[in-house]
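Only one chain comes next, encoded as structure tokens, the form predicted alone.
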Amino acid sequence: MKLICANFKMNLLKNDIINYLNTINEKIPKENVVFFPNELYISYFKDKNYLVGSQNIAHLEHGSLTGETSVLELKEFGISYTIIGHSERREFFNDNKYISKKVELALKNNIKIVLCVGETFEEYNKNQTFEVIKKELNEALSNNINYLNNTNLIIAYEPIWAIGTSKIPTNECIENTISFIKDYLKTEFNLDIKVLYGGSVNNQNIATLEMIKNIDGYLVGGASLDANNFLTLIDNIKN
């Protein structure tokens, strides 16, 4: 079945979350939809037995990192997924230098990782997509080979220029990039894992995206924030 990850980012307040959960009540296939709400509202989804994850983890298990959340705290809370390397974290919080350590901590603590990789529009226009993704994969995984297996790592290909812009690559570009990721992971790390697509996934383009044969699921941002809209999107995704 395809995996659908809903990244709420820094959106929706308490009453919004309560109304959201009331709307999707028992209508979401719980085995293949993962919610990534703001950490304040993780318990709301967990209490309803939905798969839930953190949008980020700290690069240390404990210590003086004001405002960060330890993987040990998430594990104790029963969190099963985390996003690592989202472009917004890389750009605004200088996460690039911490990616490898975050991956290590998540793997050691049996937290499944959605690792985001993707190129800027300038890099896309210069045909550097594969080069950028290869570098990001190596930086995240090369020091963590001993912890990797086919179930604890998921890749989300998110071209940075497509996030929140309503612009997406052609189906051919997406299919070729996902094929590159899968082939590279198989050759270099002996991994056969899910690769998701993210970046302006919505009900207007999902039918077109669903024509791509090698997509294993989607990382959905804005289109997941409205419960009815998200339910429609899920209905339009073939499992």
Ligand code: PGA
Second form
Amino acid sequence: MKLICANFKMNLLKNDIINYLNTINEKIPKENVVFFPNELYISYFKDKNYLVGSQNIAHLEHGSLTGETSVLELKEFGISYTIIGHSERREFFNDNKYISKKVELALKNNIKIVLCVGETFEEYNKNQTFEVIKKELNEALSNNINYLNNTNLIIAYEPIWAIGTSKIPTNECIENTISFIKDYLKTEFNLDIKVLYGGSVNNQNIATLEMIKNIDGYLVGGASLDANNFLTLIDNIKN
Ligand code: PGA
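Provide the structure of the form predicted together with the named molecule, given the form predicted alone shown above.
Once more the chain from above appears, this time first in line as the rest of the complex follows.
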């Protein structure tokens, strides 16, 4: 079954969330769609029994980290997933430095990780995609081998240049990169891991993306913000 992750980022206010929930009104499958709203609204989705995740976790379990939220606090609210290493966090919050620690804390606390990896446009043009992804995977996983298994880690391949831009790589390119990630995780870490694609997934390109054979799901930003739009997108995804 394909996994679909809806990353709201810092969008939608309380009334929008309430309307959103009224519109989706139980029409979203609860076993394979995970919502990542702003932390303040996680409980709204959780209360309706949707799968929920946080967009980030702190790199410490507790202590003096103003403005961060601990994995322990999130766990108390029933979150079962977290995104780690989103390119926006890598860019604006220096996350590269903390990813290994965040991965460790999520794994130790039984929270499934959606680990984002992907190249910039410049790296893409220089054919450095695999190299960049390999480095990101090693940084995140090398110190955490003992905690990893096939179900607690999911990779999202998100070319940075495709996020929020309506530009996406060709199907061939996505398929090759997903194969590379799966093969690398198998040979280096002995893992059989789900790999999602993320970056400008929408109702215009989903039929094309659905032709990619090795894709295990999607991480959707902008196209998940409108409930009707997201319902249509889910209908267009085959399991
Ligand atoms: P997008 O965002 O679908 O709006 O491109 C995806 C993401 O950043 O996870």
